[in-house]
Every structure is written in C-alpha cells, then in structure tokens.
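One chain is shown next in structure tokens, namely the form predicted on its own.
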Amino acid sequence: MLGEQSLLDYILSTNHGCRHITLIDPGKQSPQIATSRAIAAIEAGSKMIFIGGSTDTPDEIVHSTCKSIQEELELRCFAASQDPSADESTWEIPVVLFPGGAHALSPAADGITFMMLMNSRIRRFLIDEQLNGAPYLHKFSVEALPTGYLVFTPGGKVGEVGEVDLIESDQIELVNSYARTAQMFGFKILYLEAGSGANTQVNSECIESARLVEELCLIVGGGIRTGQQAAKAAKAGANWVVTGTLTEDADSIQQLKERISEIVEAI
C-alpha cells in the first residue's frame, strides 16, 4: 500500500539508510494473527511486509493473509487521515510476496519479489516457477520486482529444497561475481540469504564484496536476531534487513515490537 511512488522506486530509494522487512510465513499463523503482527511490526518501525516462507503454502492462504492485512493498513491510513496530529505515510507500507513458488500468489499484493534462485543446481528455480508464474502476476497487476537470490550456508529449508550450491563464508570473490552477473541480467535486487531459523548470518565480506556492484539494492536476511548482528549487515553495505523467526518466536506482541524496535534504532 503505497501513495503515488512505484514499488521498486520505494525499495530502491536510498535517501532512508538501511530498513527493515518484517517477513510473515501465512502458513504458520492465521491471518489474524498475521495482521496483528504486521500492525505491530510497522508501529514498531518496519518499512515493508513480506508474505512467504513455507513452500507448500497454498494461494487460498497467501491470499487470505495479504487482504487481510491490506484491510487493516487501509482502515489504519483512513483513520489517520482523520486526525490532523497523525501522519498518513506511517501505514503507507508496501505487501510484498515472498513466495515459495507459483503456487503461493496473490492479487492482493502491492509486488512480489520475482526471483530466480541464482545457485540452484535445478530448472525449477531458475525459470519453472517463475514460467508458471508470470501469466497470473500479469492478469491481476502484481508489481514484479527483478531479483536475483543467492543462499548461503547453512541455508536451511530453502537451500535444501531449492537444491542449492550454498556460498561458504570465505568464496567473497564469488559473491562478487554473482553480483555481477545478476546486475547484468538486469536485476535490481541481490537477496542474500543465510536461510530461516540460521544460526549463523551472512558473512559481512560477503555483503561488502556484493555492495562493489553499486546498482543494486541489497536484501540481507537469515539468522538475524538482535540489534548488533542487524548493525552488523547494515554496516557491511545492506540496504534492507529482514527477519522473521524472531517475530514468529515472540511470546506476545509487546514482545514482538521490542525486538524489532532494537533492530530498527540498531540500523
């Protein structure tokens, strides 16, 4: 949900330092539950929702979540139109698909992030889903946005069932060839990805050797989980951080606001 600014002009504007994503998995929660989480990630700082995680998450579900938080961004933005002393932008934030694969779409997302797993070893990841995809992101509008995703060890669920060459700490110089590569297929964006739930993050000289390719925007995410490690990413050249595991963790939603809040005054 976003005034009159592009989504990829949002994503790539880098006039506000580095920000975060709040990561939602619909298929690990109702999409209330989704909602109120989403609410409470953006009043505590967060500057865009992704859907996704789970790869057997069917639309129906991915589509409940994002209409319902869109439902509830809408009335929250309305109410602030209402009152002089309330700023509007506040809920002026982007829904953004994080899909597993073709089968985890939906008309209600402001974009999805149209990726192609750069270090898989199979088809599927590389042009099958986004094959399968692309006709219904067309018929419903849905702002796709040039990614190129690189998982690195441990990698987690994603790298398992992607099939993915996972990128060592120490291949630095492979990172920078990666960045290269996906700038020159045209690519805005370099997701780097540790994997969810990983208890170790990007390494930060991998980051750096990614941020040598200047065009593009840089997500960094997995195994991030307090405000050092975020600093960490975002001193090493990331534009966006995100996190989901210590969302989905929180014992409540206090909880869940002051995590992400030393995150965001972190970065």
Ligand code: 1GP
Given for the second form:
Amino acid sequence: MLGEQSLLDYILSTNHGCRHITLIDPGKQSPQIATSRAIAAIEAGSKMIFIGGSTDTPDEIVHSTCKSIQEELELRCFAASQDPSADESTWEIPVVLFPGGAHALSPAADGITFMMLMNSRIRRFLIDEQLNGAPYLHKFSVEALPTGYLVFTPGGKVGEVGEVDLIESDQIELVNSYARTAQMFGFKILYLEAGSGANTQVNSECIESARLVEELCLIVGGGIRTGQQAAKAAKAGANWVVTGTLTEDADSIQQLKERISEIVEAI
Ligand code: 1GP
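Let's see the other form, the form predicted together with ligand 1GP, since the form predicted on its own is already up.
Complete assembly follows, chain above in first position.
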C-alpha cells in the first residue's frame, strides 16, 4: 500500500539513492509465510515488494498472497498512526506484480511491471501476453508500470521460457541500443535481469551502458546475494536492486533480515 504519492512517482524518485526490492514467489510458500517474510524484509529496509516468479502459480494463490501482505501493511500503518514515536511511512510500501505473463494477476496489487521482454524471439512475450493482460488490468485499476525487460547470460528459467537471445557481458553497445529503444517507446523502467539464482550478476559495464540513457529508471536483479554484489550494481547506476533467492533460502526470519540489511546498507 502507498500513501498519497503515485506508484510511478515513488518508483522513479531519485531522492533516496539506490533502493531494494524483495521478490516473493507466491508459488513457493503460503500467503502467511510470504507475509511474514515481506514484513521482515521491510523492517530490514526493503522499499518495495514484488510478487512473481513461477509460471504455473494459480491466480488464487497470487491474489491471497497480495491480499494478505496488503492487510498486514494496513494494520502496521494504522498501528503506527496511533503511536507518536512511530512513522507510518515505514509501512507505505508498494506491493507490485512481477508477472511471467497474463496470468497470476491480482486486483489487490498496487501495480504491475507491464513488461516487454525486449530480447525474446517470440511474439508471445513481446506483445501477446500484454494484449491478454491489459483489459484485466484496466478493469481492476491496477497501475501498469511501462517496463522494458532484458535478460542477460546466464538467464536461468526466464531465459529459457522467454525464448530469449541472451545478452552476453561484452555486448555493451547493444545494451545501450536497447535502453535507447526502451526510452523511445516511452518505457519508464528498464529491468536488467541475469535470471533468478544466477551464478553471475549483470556486469557493471552493461549497467553503465544502460545508465547513459538518463531518463530510465534501472532495476537490476538476478544472482545478487551479498552487499558487495549489490553495491557493484548500485555503483554502476542501478536505481533498484532486486533479490529473491536469498529470501527464499534463508533458514529463519532473523537470517532473512540480516541478509537484507547487509544489502540495504551496502547500497
Ligand atoms: C529474478 O531478478 C530476480 O527475477 C531475483 O533474482 O532470485 O537471483 O535474487 P535472485
């Protein structure tokens, strides 16, 4: 949930330096566990929650997860509003769908990364999924965030499913052309993805090359597990760093908080 500010303004705002997004895959835990993880992530300094991941998660699960997190955020916000020593804005954190296609949507989300998988070889991820999803999003007033999505080596599952021409770490000029194209299409956000659980993150030169297109907000994710890796992405020009796996494989809420705090402090 967000306060008065529009979601896009919140995301594009550059007053805060680089911020952190926690990605939660609703197919990998119950809505209750997803909610406790989201709350712990926010306590550790995450400034946005992405809901997405697995391609086969039923809509009901995605919806219950978004709803459960939103309800808890509302409660926390209300409690903070009653406590003079607390700050309500701590809990004004957007819950955003990060979908693999025109499924797994929920009207309980604040918005959605409405993406073109720019380096896919197939029509389905360039325009067809979007054609199916747009009427639904319009009907339920879920804010669409115009996003170009680029997948780099190794690419992982999204690289395979998306039938992507993976971008290699030395294709610096190509990244710049994609970024310029994204900006000319009117996209506000460019997401640079190495694939969930990747053993290498998107390299700094590629991020820097996209950063030359100053108008774009850069989200960088895939394979980031340490403060040092996150700092590298931030230094190269990322506005947001996303992590998913490090939340999923944390042994406890305490460990999850420590891992996210390390990243938030580093960026
Ligand atoms: C995947 O970029 C995200 O879309 C997060 O990747 O799971 O490797 O953190 P990780």
